[in-house]
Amino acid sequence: MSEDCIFCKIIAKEIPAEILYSDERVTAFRDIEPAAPVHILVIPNKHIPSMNEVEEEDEKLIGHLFTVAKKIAIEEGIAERGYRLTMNVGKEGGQVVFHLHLHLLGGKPLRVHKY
């Protein structure tokens, strides 16, 4: 845990959040600035600043983020229609909070980006 990390504080229940899922490895909650009707963040309980700091020992944890995201997509009723999973890495990648997190977005047709 990092003392100044907002996501670590959510995991520790020091800051309120609408938590949808929590176990010993991950926590999932609604984004406070949603970019879609369904916008949920799935985060590891272990403080990992970004994907660049993921180690080989974290492989099962990272996989668990995705299986939890799938479970939540089903519970939110968006799995059949489709949804997007994204992970921003670093400032130029759009990462704002430096605690690794997976965005689960859905509930409407999502624009396809042309890079």
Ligand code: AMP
Given for the second form:
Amino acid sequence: MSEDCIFCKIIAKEIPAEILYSDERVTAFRDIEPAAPVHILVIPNKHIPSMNEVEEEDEKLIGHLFTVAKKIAIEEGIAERGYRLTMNVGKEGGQVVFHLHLHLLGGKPLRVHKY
Ligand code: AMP
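If the one shown is the form predicted alone, what is the structure of the form predicted together with adenosine monophosphate (AMP)?
Zooming out: every chain and molecule, the one shown earlier first.
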């Protein structure tokens, strides 16, 4: 737990969120400013600031984020239609909250970005 981290506070239930899934390793909740009809964040319970701080010992945890996201996509009814999983890393990657998180986006045709 990091004292001034908003996502750690959501995990600790110190601030409210619409939590859809949680286990001993990860928590998933709806994004407060959805960019698509389905916009869910899947985060590790362990405070890892970004992908840059991921260690080899975290590999299973990172894989678990993806399998939980897949299960939620099925529950949300968007698995067959398709969806997007993205992770922003660092300032130029568009990361604003420095607690690693996977965005699950879907429920409408998503624009294909040309970078
Ligand atoms: P990123 O730009 O990848 O760091 O994404 C951070 C995401 O966290 C944004 O999509 C925000 O809308 C979302 N967010 C920030 N604060 C909260 C919160 N209290 N509850 C849910 N989502 C949040």
